[in-house]
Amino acid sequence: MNTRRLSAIALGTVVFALVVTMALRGSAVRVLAQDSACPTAKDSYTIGFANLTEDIVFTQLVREGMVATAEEMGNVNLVLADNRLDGATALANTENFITQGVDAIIHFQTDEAFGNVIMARARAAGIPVFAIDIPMPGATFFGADNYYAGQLAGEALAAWVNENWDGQADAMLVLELPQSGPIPAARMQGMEEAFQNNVETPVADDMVFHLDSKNTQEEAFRVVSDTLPAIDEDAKIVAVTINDGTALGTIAAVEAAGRGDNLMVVGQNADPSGQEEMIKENSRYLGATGYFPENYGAQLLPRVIDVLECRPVPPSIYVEHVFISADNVCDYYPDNWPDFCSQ
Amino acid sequence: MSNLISADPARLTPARRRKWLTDDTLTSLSLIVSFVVLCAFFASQTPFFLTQANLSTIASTIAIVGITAIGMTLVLITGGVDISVGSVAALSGVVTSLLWLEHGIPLGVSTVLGILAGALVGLLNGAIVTYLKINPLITTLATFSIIRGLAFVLSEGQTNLLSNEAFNFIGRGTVAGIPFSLLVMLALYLVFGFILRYTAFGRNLYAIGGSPQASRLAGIAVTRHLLIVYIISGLLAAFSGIINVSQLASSAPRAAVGLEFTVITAVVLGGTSLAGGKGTLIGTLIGVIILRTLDNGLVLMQVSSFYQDVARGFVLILAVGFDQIRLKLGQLQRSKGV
Amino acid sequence: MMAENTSAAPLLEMRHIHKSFFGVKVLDDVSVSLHKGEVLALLGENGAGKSTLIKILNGDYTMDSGEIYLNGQHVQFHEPRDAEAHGIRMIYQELHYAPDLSVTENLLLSELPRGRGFPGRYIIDWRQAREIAQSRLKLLDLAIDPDVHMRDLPVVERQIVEIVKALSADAQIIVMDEPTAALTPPEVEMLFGIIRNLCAQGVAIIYISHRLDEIFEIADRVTILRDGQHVATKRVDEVKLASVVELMVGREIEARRKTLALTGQESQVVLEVQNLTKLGAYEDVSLKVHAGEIVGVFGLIGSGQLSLTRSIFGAERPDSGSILVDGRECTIRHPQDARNAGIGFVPVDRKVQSLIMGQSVRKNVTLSNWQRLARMGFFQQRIEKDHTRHWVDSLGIRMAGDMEVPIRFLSGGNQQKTVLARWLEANVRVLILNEPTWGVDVGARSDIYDQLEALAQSGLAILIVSSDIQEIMSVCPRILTIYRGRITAEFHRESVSKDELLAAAAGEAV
């Protein structure tokens, strides 16, 4: 009781004490008494910003977005790098922004085993790091709040198959991603617990077929096409997939066995490809849950320099995630789709 | 003093003269029965695997593998390997979409010229394997990688829809309620096993692959034959690209990722060996149907798909170490009969 | 079947026929001629010139000066091709054939016949490429079926197509380098009586061989090189093998001064070998060798030797018989067994099959002798560099600077005492040498054979397997003759001679 007093009243003090010096000594000081309380704060920042891979359009949505975002602050000097999916590589991003004496570095970078020797780094040089949508111990997470974002996906499938399939479906696919451990499982999970939580009649356990996608169209293609003669012929099928790219193949399945009719699929991502599904004609792509990595930037960015300039920062920030459909899509990208928009 | 060797004929090639029942004859008749255990096993775990259907199913997704492999066949025959196979789907498919998408190019156009863009990447190979003198192995590795990165850079990484009635019909249309990808594919294998067997072209190919310093003693234009295999190769490639394209109604720079492991799998598994000068398309059509039914059972068993790439692995050594065993066993047996 | 034309214009002459690698001479004006019909044999010692004058006359080297003249006319190759166009073939040691492929489609490799027309001239005609294939087999009376595949054929079938294949476009003169390295004793027979067949069409045939007993048989005449020069050209009816050689080595071959008279006879038997047998290489080997003997096992290359000391180290298996150590019988399946035994094997290429090129002295002696140098399952560099010091001491290894230098520094003669310094670090009982000093110069040779008569003095049992004459008659107290793959006598230095040795090795009757 006694220390904490202490301590504030000595705090108390030096608060005063410095309000007193500014008003006083006017805005020379000012500078000078900022640096003293955060030492970490300055003119304009060098930031650190290595991305999961330039190979896929949702990493590179969110380096369009961050760049785009350090322009409009002004104060931000954006250093790029490419993790390239690889631990290794990702550590030697770290060693090089060290070298160029970023102020924070910004991880996208998907091994864990190497999170604890690239935070081991940095914290010696201490700079701090934000981790995007895969954790790294000590670093601030940002990104997507993966079970929720599964969820929207789960319950507007589920709303769908209450309004046109009077609340049931016989079979449902589940194309998910095991080899990416937790975070597309979390994803999976919202999705197949929030429709069968919020469908009228659950789809029984037998007819729930779990597929490895392996993340890609022909994957998800071969093995939904092995699985459908199982299935019967005129069964009503719903599938929750893991991206925009495993429900494009899960359609061109179903459809190429003549099946199309009867099937109705959700995602996640939501990127162009995934949109351009979703309002076609009569499409079978209900919708994606969307993450928006165009909006990353500008959603982590500030908070960098929060932390840079002893703001308090959650040690978790998400993502604000909306289930994109045909009804709501030229709400959020009336520039891709002109023409449907137009109507 | 020639009668020395004529007067005993019988110390001559002894008797083990077999005309029909030659090695090959027999890797293709020891695959066709493990094809049968497997599908007996199959129909006895799972009351799907037998039925219209799924014969379907399996018959309409074989041909992106079967056409590949038809290719890689000639390829493994000639010594060589073509590992850039599964890039050179991708970028058929990348190639058509864009310029039918984007440049407003007629979609059958845009087709020939995705596929040309294949052969002209099997010219490629074919060009850095003869006149650079570089192992097949490594040449084709890069190109894999090289083209694979073109793949994505034509495309900016962005997966493009192709929805066109006549064009769907390549790799989803029937003629005659058979999958019109499989009547294409069995008219290749036809054509290519003409080749193999009875044209001079095909002869040369597994001289070639059975001893480059004999056929080049010999006056085969070695380079022009490996030129023309990889650009068939190519070709091949490009055509399944396609065709994989049009199952999928659109085009992704990642497609057909992993596809060169299958098709080799597939063409090992056929009794092609990748020391070359031995194969034929008829092993490799056995290969490519046990591949493609074992992974569809595996499916409708709903095994886990970890277990299923273990099983995979498991097929390919015991089927080709069965035969590997078969013909040691026959040489030992022929080397105590002199 | 002497071609009576001797002194009728040559077929071949190569006259004058200079060539230098980097400046050193390996042809120095040697000229050499070939008769219609007749089978020259060509002589000398490895790195005589041999193969260097053959591929001047295929086209693959071309010379620094001199001439080749056929049938009197003055003829330029530039490459392989030429040579073949003007009908000369080559059977390389190493054949080149597609093995899954058909007798008929190896002969008519490029040329299978086709149809006619569109698209005829594309499709292969088999019925007439088995009529063609079989025609030209028929030239030999050969009775091999043009349907099986080549590596379903014995080797010597697979010669015999390839001497066809080489004769099937007019050939003139074809060339056969080692052709019988593989083949078995009947084989020979039989490859011999094509090639008399051959001979009587009118084709002239150089026989490259080191097996001296077979230029005998089936040799006119024989062209000896040595050290890059012409020595003699002789008919074989002229001359005795014993004088051969020594052209071929070019030095009386002196005994050994030292006398030691230490034969070990008394001592116990380390090593016994009873009835070994591998069908094709050797037959019915038994042999003794006692603590602190060396025994010498004398024959042509070719005899069977390196495959007997393979299959006593475990390297290559035997059909039939026993080997023991101490008395004891050993199953010996691998060298690791042999080794375990007490077995210790130096091969003649040491470069390729005991030697570590690229690196030190001291990790090429404890290579494979890690547990002696390690305490509780550590490995100590300590001891290890205590002990590699204690053989560059006693044997006396001459190294450029320190044990830490690459091997491939070392003299051929420093590298084999690294050898066997590995050998002894192991502790065998028995030591093995093939061809010992092979490619060591002569002063260090002695070296080696003062070493190795040391070591037997200290109790080891030693076996060496040479064609080196000499080498066997100064260091071997016991000698035993191989031919054929058979032990054919057995003598004591003191009471033989050369040419006993000579005559024993070449098969002629003791």
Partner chain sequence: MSNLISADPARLTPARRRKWLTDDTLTSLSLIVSFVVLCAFFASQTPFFLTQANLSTIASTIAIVGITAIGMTLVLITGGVDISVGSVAALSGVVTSLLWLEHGIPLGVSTVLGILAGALVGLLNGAIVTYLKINPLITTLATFSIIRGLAFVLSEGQTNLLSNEAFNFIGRGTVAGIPFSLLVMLALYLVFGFILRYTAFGRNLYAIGGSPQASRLAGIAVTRHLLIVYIISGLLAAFSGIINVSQLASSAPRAAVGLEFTVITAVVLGGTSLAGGKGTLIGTLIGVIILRTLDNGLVLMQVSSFYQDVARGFVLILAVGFDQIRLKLGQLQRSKGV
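For clarity, a rigid core is taken as the largest C-alpha set superposing within 1.5 Å between two forms. This is a predicted model, so every value here is computed, not measured. Numbering follows the first chain given and starts at 1. What changes on going to the form predicted alone:
- For Val265, the Cα coordinates differ by under 2 angstroms between the two forms after the core has been superposed.
- With the core held fixed, the Cα of Arg84 is displaced between the two forms by 2 Å or more.
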The other form holds:
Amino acid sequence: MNTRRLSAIALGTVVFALVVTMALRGSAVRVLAQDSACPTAKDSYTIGFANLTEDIVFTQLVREGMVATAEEMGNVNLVLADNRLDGATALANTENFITQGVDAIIHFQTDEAFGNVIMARARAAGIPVFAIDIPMPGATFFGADNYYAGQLAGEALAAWVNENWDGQADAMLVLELPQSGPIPAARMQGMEEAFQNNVETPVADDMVFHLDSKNTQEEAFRVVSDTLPAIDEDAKIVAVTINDGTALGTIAAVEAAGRGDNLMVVGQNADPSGQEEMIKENSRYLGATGYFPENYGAQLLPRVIDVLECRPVPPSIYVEHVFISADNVCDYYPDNWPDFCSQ
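Please move on to the form predicted alone, as the form predicted in complex with the partner chain is already shown.
Only a single chain is listed, so you will not see partners or other molecules.
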């Protein structure tokens, strides 16, 4: 056999080997693609939702929106639980969700101290977690753009004081929630700083009272009642509050002391209880930054499915905010107050 024929055979052998190798590599790529398909994608999903509490109008609206959206989606079985404003209960609910084999967990829980252990339990079980309004390390955050939400209310309060009290209040009550950590605290910071930066005469530091509201109307009433004796009888008082319930408790305490005419309050959430107060004649509730809790389910549940089906989701998803007052409540909630809105 001549040298030229041997070279041709050798070349053919090399080409054949190359084609076989490429084919094998192509098969390997196809197998790899199949093996790397989204492992959590399913036809239907079981999602645990532990609500903050069932005793607050805002969180009731969140739960109702979640249930309605799950029913509309058709492929979501929602397992409900109540965290009862308590970190230990939230941890117990997490364990129960894991036992039930949920595909994802949505937590609305208030105690920052329990965030790490809740996330450790869920991570060990391979279950993604979404945290509403109060973040947990490693969870996808959904909810308030807290500092901005606070700014909206603080600016509105400063504008009212500039127009109605010659730009000066004598004392400020700050109804906050320390146990929830620095992120929700940002809405309090936003309210306080926006007010002080925009009012003509800022409130003196020693007349700013930071009070732990425990996130409830009852506790707000108690701590404000206890604080009022430290403030002169004729002092003009402004208050910034973590939610509508604490705003209502603040107003009730000041009015019970016969000092309601010298008070103006802003808050957060603008749920129906807050809306009802702000539309009253001579209301001491100027308004609240809206979070639109009735829309949480429609905005969040599709993002949970995105994660379970391996589509990218940002680490933080923020709701839109508007300052709601008697001046614009009919633009957003006309069906809630037909008599008021028909005037």
